[in-house]
Structures are given as structure tokens and as C-alpha cells.
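A single chain, nothing else alongside it, follows as C-alpha cells in the form predicted alone.
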Amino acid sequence: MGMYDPKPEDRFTFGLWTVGNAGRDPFGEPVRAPISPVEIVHLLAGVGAYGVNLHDNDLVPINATPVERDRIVADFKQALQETGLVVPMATTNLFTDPVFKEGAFTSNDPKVRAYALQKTLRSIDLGVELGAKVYVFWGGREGVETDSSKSPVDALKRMRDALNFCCEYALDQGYDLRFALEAKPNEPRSDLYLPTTGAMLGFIATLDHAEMVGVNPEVAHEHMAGLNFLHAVAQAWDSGKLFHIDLNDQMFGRYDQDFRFGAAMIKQAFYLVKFLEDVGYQGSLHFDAHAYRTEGPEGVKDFARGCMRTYLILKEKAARFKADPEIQALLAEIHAEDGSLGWLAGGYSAEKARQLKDQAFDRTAIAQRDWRYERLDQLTVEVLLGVR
């Protein structure tokens, strides 16, 4: 096995909707034949993935009878058993069916809100039945085209009520489950509520069971807003809320491209992988991406292998970065302290405040420092280009 070939311990996962994507877009019909969930499981096992994630209707059609549902789930479980794949995460499709055209949890129609909640509870049951430990909420239709239609305060209250209900349900059922909220700034609605990971983190603090709820940040969604994904992930990690992560790629400010991981912005992908490895993130690494519309069945496999290989290549580049003597010498110089301000450690005291106010600083001399960030960044680029 090559050094960039994935192994189960790498914890790489894909959604049924990712490798199963038929290549349809707003301007074109599908270009690939549908793949059944059982076939997808075997495909992913064949390329070395660890697990498979799903929306409820990726597996069970929305109009399936209870008998049909049980048969489909049994066949899927059999495929998991045959391949050894696991289901670490599940979620609910609250955006495809016409009933959700005005929203789901935030809809102005109480019948839609109740149906969305019913659908979610049943989907939570399915996810737990399949072994999922993380349940993701992406509010694909939770937004507006015109703010004349509803109050954002009312919408957030409705979202809060729904999530509180789901938390209480999971606790009442004794489920070993954590919830993760996924932000996106727009698409398919003009403006989506809670558009960034930071907004989600602030919202979580208002929930009744905030300890159960974290975030599922996605590369493409932060890049759509022109934001630094690494910083969103770092804030989530620092808050103890990085429950899951969606990896793909995306040019800044574009529509939701969902490119293969590392396909567009390799430097940003490197910093992300380096961070996840440095902090010891142990959750699954989920690729929420699609093969190019140009691809057939073999191209879909190339896409899946490419996502995993790029992560492992960048993981090796991060190790090179840490082992490079010139880079580490520069970093040691940048972060060196002479100890003269050690007395400020440990937080506030009245005496420290008095002493700080009396301290003399030569700001002109301090400003003369040369930080050498140009050199540091060039060395980083050289690591990525394979010349170091």
C-alpha cells in the first residue's frame, strides 16, 4: 500500500449524495446513471473510505411505505456489514421537496414546521439505528428572498424551538448523539439565516442544551462568503464545538462549487490539514463534494480517491513543515520572548494594572523589528511545491 493510500484509521467519509451525485446542475440534466445506496457502499469500500453518511431520503425515498423502508434499511445494513464501512453522521433533507419551498423549521406555516420536525425525529431514529453519533442540521431553505416576508427574530426563535425539541427528544430516547449546525451564507435562498460558523456558535449559546450542540463547518460555505475557513475551524475548536467537518474546495465568492478537496485553493487546504493534525482532531473527515459533471463512473472513483490522497499528501507536507530546520528557526525567532513581561501572566490584578500603567515602552524601537514573514511564507510555498 502506498503512503498516500487511505486506511480506515484515516477516518475518511463520504455522503451518499456525494459520490451518488448524478451531475445535474441548474442548467443541465443528469449526466451519470443513478447509483443505489448499496452500490455506493461497495464503491466507497473499494476506494478505501472509512464510512458513509446520509440524508434520510438519500437512503429511503420520501414516499416509501414502512415495509419498503425496512427492506431498504436492511439491505443497506447488510452492505455495511459486508464492507466494514460505518455511518458516523446522518442528517435530514429539509430542502428538496416542494413542501419546504418557504422554509422548514423557520417557515411561516405551522404545518410545515411541524412536518419538518416530524421528519427530523424519524430521521434521527434512522441515523441512530445505523450507528451515527453526530447529527447535522443544514438549513438549506431557512432564509428569505425578501425580508418583507418574515422577521429574522421570529425565524431564529422558531429555529431555537425546533433544536430544543430535538435535543429533548434525543435525551428522552437515551440516544448517544450530538448535534452539529452547518452554516452557509446563501443558495438556494437569497439569504440564509445564521450564515457563518461564527453566527452558529453565537446561536448555540442561546439553546437549552448547548452542551449537546456544536458545528459542522464546510470549506465551500465559508469561502462563498470570502472568509478564512481555517479561522472558523479554529474558533470552533477553541470553543469545544468542532463536532464534525465538511471538506471540499471552493473559489471565493462563487456559487457553491463543491470541488474535490484541494482542487482550487491548495494553500488554504494545507493550513487546514496542518491545523487539524496539529491539534489532534479525532472526528471523521467528511468529503462533502462532487465529481466534475464531465465524469463517468471511473471519474467518480478518481474524484473520491483524489479527495483522500490530497488530504494525506498535505498531512505529509505538514510534517515536512514541522521538520524543516529553517522554518522552525524562523518560528522560534518570531515567537521568542525575553521574559521581561512574564509578570503579566495569570490574568488581571490591581497591582498588575498599576505596574502596567507605569511601564515605559519605546514604541519606536519596538516598531523596528523585522518579522521575516515574507521569507516564512516563501518557505511554506516551497514545501507545498515539493522543493524542500
Ligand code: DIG
Second form
Amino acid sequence: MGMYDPKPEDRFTFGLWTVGNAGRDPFGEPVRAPISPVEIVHLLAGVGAYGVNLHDNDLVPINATPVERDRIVADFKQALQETGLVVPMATTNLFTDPVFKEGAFTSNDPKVRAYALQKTLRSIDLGVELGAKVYVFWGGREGVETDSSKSPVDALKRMRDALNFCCEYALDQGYDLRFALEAKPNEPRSDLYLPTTGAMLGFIATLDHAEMVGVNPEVAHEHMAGLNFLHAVAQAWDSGKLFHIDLNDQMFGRYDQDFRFGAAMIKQAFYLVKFLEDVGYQGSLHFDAHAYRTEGPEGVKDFARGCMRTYLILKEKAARFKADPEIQALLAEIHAEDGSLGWLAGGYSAEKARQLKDQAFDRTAIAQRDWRYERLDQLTVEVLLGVR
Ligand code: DIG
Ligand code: MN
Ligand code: MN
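Okay, that was the form predicted alone. Show me the form predicted in complex with the named molecule next.
Below: every chain and molecule of the assembly, starting with the one above.
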């Protein structure tokens, strides 16, 4: 077992739809033969993954009969048992079938909203049956091309009603389940509601059971909006809402590329890995990504191995950063405080306000500080380039 070979305790997971992606894109037909969920489980076990996740219809076709469903699930469970893979997360496909073309939970058609809720309840049952403890909601069709079609306030109310219903259902069923909301700014709709992780965090506070609802930030989705993914994840962590995470990579301001982890913006990937390791994140490290359309079956395995290997290499780089004496000396200097304003710590008091208003500040002297961030960042880059 090499230093960068994945182990079960690394908690690397992949969705069925990732290594099962057949390479269709808006301008081209599939380039890879479909592979079954059972074959995917064995493929993921073969590259060293810990778990596998699914949308309901990744496993059970939308038109499957109850008998067919039970056989498919039984075969899948057998593959899990044979390989030891687990199912930490499940989710609902509320975006592929044409019935969701105008939205799912936020559709203007009450029949669509009701059908989306029914589909989700049944999918939650399936996820729990397979052992999922986290249930993701990605509103792929919850958006608009024209804001003439509906009020965004109505859309948010419908989303809230659906999520409150699902929370009550999980509680009523006694499911040990937490919900994770996944944001995306656009695609496949022109604009999606709740476009960023920050927007999701604000929305969660309006739910009846906010305590069981967190977020599932995705690298590509925050990058599509040109945002700093580390900051989104840090805010989720700070509010105790980082229930899951979708790892991949993405150039800013482009369609959802869902690249192999670390394939596009390696420095941002480093800061993310360093953060997750520094804070001791214990959730799944889920790769919601797929191989380039240029790839065949071996290339798909290269993709999966690369996701995990890059994470482990960056984990080792984070350890080097923390052990580097020059970096740590710089950080100690940057964060050193002389204690002269210690009296201000610990919150407000009238006395502190009075004392602060009388405090003299030599702005010119304070402004002279040379923070040496150029040296700090150069050392960071040199760790990443493997020369420290
Ligand atoms: C896309 O980024 C979304 C869907 O693949 C799924 O609903 C979710 C689960 O990770 N990510
Ligand atoms: Mn994506
Ligand atoms: Mn995702």
C-alpha cells in the first residue's frame, strides 16, 4: 500500500453517475458503453473507494415495476456485501424526466410538485434501506429562464414546504437521516434558485427543522459563480452545517465541468484539503465528477484513481506546510499580538466602549507594517511544487 493509495478510512465515495457517466454532452452522443450499478460497485471497489452514492434512478429505472425494483436492489446489496462498499448518501433525480422541465418542488404545476414530493419520499426510503445517513437535495430544475413565469418568493415558499414535509416524513419514519442542500448558480436552467452555499445557509434558517438540514457544497458550483470555495466551506463548517461535500474541479465562469479533483485549480484544492484536515471533517469525501469525454473504460479508472490520489498528495502537502519551519515562523510573526488591546476581548461593556473611544491610534505607524505575504505565498507555492 503506497502513501497515496486510498484506504477505507479515507472515506472516499463516488456517485453511481460519476464513473457510470457515458460521456453525453449537449453537443454529442454518449461515447462509453453503459455499465450497470453492480459493475460500478466492483469498479469502485477495485480502485479503492470506500463508498458509493446514488440518485434513485441511477439504480432503479423510473419505469421499473415493484418486482423489478426489488430484484435490482437485491443485486445491488449483494455487490455491496461482496465488496464491502457502503452507501453514505442518497439523493433524488428531480431533473432528468421531462415532467420536471418547469421545475420540481418549485414548479407552477401542483401535480408536478406533488409528484416530485412522492418521488423524493420513495427515494428517501430507498436511501435509508441502503444505509444512507445523509440525503442530498440538488435543485437542478428549480429555476427560471424568465422571471415573468413565477415569483421567486413563491418558489422559495414551495421549496420550504417540500423540505419541511420531507423533514417531517423522516422524523415520522424514525429515520437517522440528515439533509444536505446543494447549491448551483445556473445550468441546466438559466438561473437556479438558492445559487450559492451562502444562500442555502440563509434559507436553512427559515425551515421548521433547521437542525437536521445542512449543506453539500460543490467545488464546481461555487467556482462557476467565481467564488472562493474554501470560504463557502468554512462558513458552512462555522455554522455546523457541513453535512457533506462534493469534490471535483472547475475553471471559473464556465459550464459545470465536474473535472477530476485538482485538475483545474490546484492551489484552491490545496487550501480546501488543508482546511478539511485541519478542522477534522469526518464526513464523506465525495467525488461528484466524471472522466473527460475523450476517455474509455481505462481512462475512467484513471479519473477515479486521480481524484483520490490527488486528495492524498495534497493532504501530505498540507502536513508539509504545517511542518515547514520558515512558514510556521512567518505565521507566528503574522499572528503575534502584543497584548496591549487584550482588555477589548470578551465582548462589549460600557467601560470598554468609553476606553476605546479614548484610545489613541497612530494610523501612520500602524500602516507601515510589512506583512511578508509575498514570501508566505511563495513558500506555499514551493510546497505545492515539491521543492520544500
Ligand atoms: C450535481 O452536482 C448534483 C447531482 O449530481 C446530485 O443531486 C448531487 C449529489 O452529489 N450533485
Ligand atoms: Mn456539478
Ligand atoms: Mn454535486
